[in-house]
Structure formats: C-alpha cells, structure tokens
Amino acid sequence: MKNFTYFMPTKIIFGKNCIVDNSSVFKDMGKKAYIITGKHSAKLNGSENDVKTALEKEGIEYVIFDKIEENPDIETIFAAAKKGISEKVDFVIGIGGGSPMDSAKAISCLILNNEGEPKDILFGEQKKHLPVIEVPTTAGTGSETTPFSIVTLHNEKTKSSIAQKIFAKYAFLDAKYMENLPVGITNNTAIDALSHLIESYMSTNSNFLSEKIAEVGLNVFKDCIPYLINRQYPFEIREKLLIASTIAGILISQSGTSIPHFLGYQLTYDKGIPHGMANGILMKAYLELFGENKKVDNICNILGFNNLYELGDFHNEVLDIKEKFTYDDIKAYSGRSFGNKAKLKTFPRNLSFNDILNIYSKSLL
C-alpha cells in the first residue's frame, strides 16, 4: 500500500433547516457576513432567506453580492472582492451552485490581498484569506467540500482552478433548496458529482483511503440511477444526491480531478455545454483508454451496469447532448488540452495527443 496523507477540515452539517436550527454557528465567524450568490436561484429556493434569517437571529450584519454569473471571470470576482473591502466583511458566505461557491473562495482570498493583478494573486502562492461557508443548492460540484475554485479564463479560452487552496469551515447541505430544480440542471450536476467518483477513483492521485470512500459514493448514486432515468427525484433521492456529491467533494480534495474535466472544460467555454454534461459525454471514451482494468470493472459492477456501454448508454439517456462539432473543433480542443501536463500525470500511462483527440472523436462525432 502506497503512502498517502488525507486533509479534510470541512465540517459539514446536514439536514432539513439545518441553517437556521444551527444559527450559533455563524457567531463565531465575525460581525460581519458577506453573502455571494447569483441573481435568482438562491432567492428562488429559499436559501438565502435562511441565511440572512440565522444571521440576523445572531445579530450579524451581512451585505450581498449577487451578481455571480455561471462560469464567473475574474472581473466578476475581482469587483465583489472590492465590495467586500469596502465593507470591511468579516467571513464569507458562498450560496448556490458551483459558481457562487467557487466565487466565495476566490473572493475571501481577494479581500485579504488586493494589491497587484487579481489573477496574478489568485494564481500565484499560497496566501491568507478570511473563513468561508458554503450553502450548495445543487448536488454535482462538491465545492463545498473541496479546496478548489474554478474561473473562466478569457484569454485562454478555457476554465482554471486558482491555484489558492481554500477550504471552507462550514458546509450546510439541506435538499430542500434542490425540490424545485429544473430536470436539466438536476442530471447535469449529478452527472458532475458522478465523474468526480470516478476519475477520483482511477486517478494515480487515489489512495486506499480514498477508493474506499469512492465505492460508498458510487453505492450511494446507484440508488439515484432510476430516479435519474425516470427524471423524477422525490426527497430523499434529492438527499442522496447531495450525500453523493459531497463525497465526491471530499474525493477530490485528495485526488483532484482528471482528464474528463479539463477536456470538458473546453466544451463548455466553447459551445456552452453545462460542466456536468461535459464530462459525461467524455467519460465512456475516458474509461476505455484504460482497456481491461478491475477498477472499472468495479465502477460498472457496483453501479448496475455489465459494462462500459452500458454506462454509457446510461450518459447518453439522462443528458439532453444537441450540440454538433467538427473535426476542425476538436483538433483545436486538442491542442489547447494537450498542453495540461499535470491532468495528464493523473492517468497511469504517457498519453500522446491521438489518445487526446480519440476521447474528443469518440465523443463528439
């Protein structure tokens, strides 16, 4: 057994109400609370509501930045981070999906270090950064769990996680904000959440520790697979898919993710295409790079499935995919992904840029 070393110091509190029933928490955060979220979801869903409520019963104040697009850029980030300076905020709260929770972190780190370039400071060494709580109320990214904060990086034409490594200090995960999410973005991101099992799983970053945990959550998103299928998510597969996703938060931080995502991330800057959907479309090829393996005999085992096109039938029924490429596209995509060294070093073998553009044609035409 490889040597290996697990960090996880996230404490996640779960349940129905569990914000308000758990107010006290937030006194100890500061005296001022920073609430950064999107336009209308967290409104929507009755997650805000919550949060300014428990910080309210605590006597905090709070300011909101809720402009937090999907896919934010540094610009967004860098202008709520001015806010935030401004208002001499104390800790800050991440409210939503991947983006506004992603967001929250980089933001923490902006507030505390704000001179010179945003990027320069987000991508460069470790710094400070104030506490941080999440509230997902999707259940595919896992950010709640993880150190990680993706921006969209213009220039580039692609995504990148920052390289400041900011864990929250509270993660509150209740389902109820997820009973009313569209069917579209609830498969979305429980795809994401199932593809942070996997590529934790067979990644060369996973240890004994991990893989174990890695089968509890593919045990867990099995139960999901026909409510996913059926589209119809009564509460408590709602729960499960939070669980699942949290897992696979917690995976991620130990292992990081692999090759299906930065190949997805270049779908997503180029056409559009949801994170989570993106890398369902890929992980049938992904997994095929690895030909005869037990480990992913085991992912098809303990999900249901007798094999990878099974699994990939499974991609294929629970995605609406319309996007159509060319072969002039995903040569492109190649080039740009190819140039990710460290996602390479995840899988067990050199990969050539062929092995590249098979996973996009395989995919994709």
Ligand code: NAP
Second form
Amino acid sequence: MKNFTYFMPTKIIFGKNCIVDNSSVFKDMGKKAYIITGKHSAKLNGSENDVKTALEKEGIEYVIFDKIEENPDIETIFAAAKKGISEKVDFVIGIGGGSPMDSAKAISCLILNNEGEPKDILFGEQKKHLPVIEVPTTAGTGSETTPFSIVTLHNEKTKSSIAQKIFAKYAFLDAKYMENLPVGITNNTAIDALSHLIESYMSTNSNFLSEKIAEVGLNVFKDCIPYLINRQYPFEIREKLLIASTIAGILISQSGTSIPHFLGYQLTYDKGIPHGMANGILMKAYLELFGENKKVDNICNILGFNNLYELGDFHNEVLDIKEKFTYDDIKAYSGRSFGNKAKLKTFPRNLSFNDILNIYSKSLL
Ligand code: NAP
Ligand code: FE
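With the form predicted alone in hand, show me what the form predicted in complex with the ligand looks like.
Shown next: the complete complex, the earlier chain at its head.
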C-alpha cells in the first residue's frame, strides 16, 4: 500500500435545525460575524435567518455582504473584503452554494492580508486567515469540507483555484435549505458531487483510505439516481445528496479534482455552462481514456450501470444540455487547458494534446 496523509479539520454538524440548535458554536468565534452570501436564495430558503437567529441568541453582532455572483470574480471578493476590514469583523460565515462558500474563504484571507494586489495575495504563499464557518444550500461542491476556493480570472478567461488553502472550522449541514432547490440546480450540483467522487477515485493522488471512502460515497449517491432521473426529491434523498456531496468534498480535499474539472472550467467561462453540468458533459470521454480498468468497472458496478454507455446516458438524462460548440471552440479550450501540468499529472499516463482534444470533441461535437 502506498504511503499517504489524511487531514480533515472541519467539524461537521448535521441535521434539521442544526444551526439554531448548536448556536453555542458561534460563541468562541468572536464578537462580530461577517455573513457572505448570494443575492437571493439564502433569504428565501431560511438559512440566512437561521444564522442571524443563532448569532442573536449568542449576543454576536453581524454584518452582511449579499452580492456574491455565480462563479465569483476577484473584484467582488475584494469589494467584500474591504467592507469586512472597515467593519472590523472577527470571523466569516459563508451561506449558499459553492460561490458564496468559496468567496467566504478568499475574503477571510484578504481581510487579514490587505497590502498589495488581491490576486497576488490569493495566489501567493500561504497566509493567515480569519476563522470560517460554511453553510451549504446546494448539494454539490462540498466546499464546506474542502480547503479550495475557485475564482474567476477575467484576464485569463478562465476560473482557477486560489493558492491559499482554507478549511472551514465548522460546517452546518441542514437539507431543509434545499427543499425548494430548483430541478436544474439540484441535478447539476448532484453531478458535481458525483464528479468529485469519481475524479478523486481515479486520480493518481488517491490512496487506500480515500478510495474506500469514495466507494461509500458512490453507494450513497446510487440511492439518489432514480430520484434525479424522475426529478422528485423526498427529504431523505435531499439528505443523502448532501451527505454524498460532503463526503466528496472530504475526498477532493485529499486528492484534488482531475481532468473533467479543469477542462470544464473552459465551458463555464466561455458559455456560462453551470459547473456541475460542465463536468458531467466530459465525464464519459474522460473515463474512456482509461481503457480496460478495474476502478472504472467498480464505479459502474456500484452505481448500477452495466458499462460506460449507461453512465453516459444517465448524465444526458439528468442534465439539460442545450449549448452547441464548434471545432474552433474545442481547439481554443484544448490550447488553454493543456498548460495545466499539475492537473494533467492526476491522470496515470502522460496525456497528449490530442487526448485533450479528443475528450472535448467526443463530448461536445
Ligand atoms: P452557486 O454558483 O453557488 O449557485 C448557483 C445558483 O443557485 C445561484 O443562483 C444561487 O442563488 C442558487 N441557489 C443556491 N442555493 C439555493 C437554494 N437552496 N435554493 C434555491 N436557489 C439556490 O452554485 P454551486 O454549483 O453550488 O457552486 C458553484 C461554484 O463552486 C463554482 O464557482 C465552482 O467552481 C465552485 N466549486 C468549488 C469547489 C470547492 O472545492 N471549493 C468544488 C466544486 C465547485 P443566489 O445567488 O441567490 O444565492
Ligand atoms: Fe466541482
């Protein structure tokens, strides 16, 4: 067995009403909280209100920044950090999907480190940050248990994971915030979680422990498959999707993501394709690159598919893919992606430019 390390410092608190029922957690975090969230959903699904109730119960002040967009850029994150500095906040609470949760991490770093360009700070050597609490309201990114924060870089026409590695101190998991999550977001984010499970399992960075946990995560995900296809989500399934997503976050925090993620960032940047859908579009062609492979067979077996064609059909059935691509798009994406040597190394053999071109053309044309 190969040597490995395993580090997961986030305390997970799971269950209905877990925020208000565990409000004492906030007591040790500081006197003033900074709530980071998106424009609308946290107000509608009750998560923002639960956090405010818990903070008020403990006598903790708070301020809110509720302008995080999908696929947040550094400009928005910097604007939020400036407000946090002037408000002298002690800790940061991210509420929402991956976009606000990732932003909360980057903001927690920029509040303590504000000399110089925000991009240089976020992509520079590891720095101190304010404590972070995360409250997911989608079940997909697993950002609540990963140290990653993905930001949009307009100059580079793509998205990228910042160099700072920031784990939340606490993650509150309450599936009641997802009860009215629209079908499209539910399925796209579920496929993001599935892609984390698969990419971690297949990555050269996986290890004995992470592979066993991935198999557990795939088993939990399997129970959700008929509900994703029928687009009906009873509460127990919402909870399972959330657990699968958090497990997947724990896994990519060990292994990182792999080829579908970094090729998918181009689709999101260029055509606005939701993150999970972008990964799902590329998944079958990525797995085909492994050829005959026991782990690929295991994935199909656990999920209840006879082969990769059935896995591909499942993705097409649950994702509502409308976008069309041209060969020029594919050449441009392949050129931009081929530079990412760290991600290419997560594949067990050297990938050529043509391999990348092939994944894109099989998936998009
Ligand atoms: P998102 O961009 O956070 O949110 C997508 C949409 O869902 C927004 O319009 C949001 O509305 C809405 N929404 C969120 N929760 C809702 C709810 N409970 N009910 C109704 N609508 C809701 O989507 P995401 O897929 O969760 O996150 C994607 C981001 O995470 C990408 O930037 C991706 O790169 C990143 N990511 C990070 C990691 C990591 O390890 N850190 C891993 C994978 C992906 P509002 O704007 O109004 O809130
Ligand atoms: Fe992802």
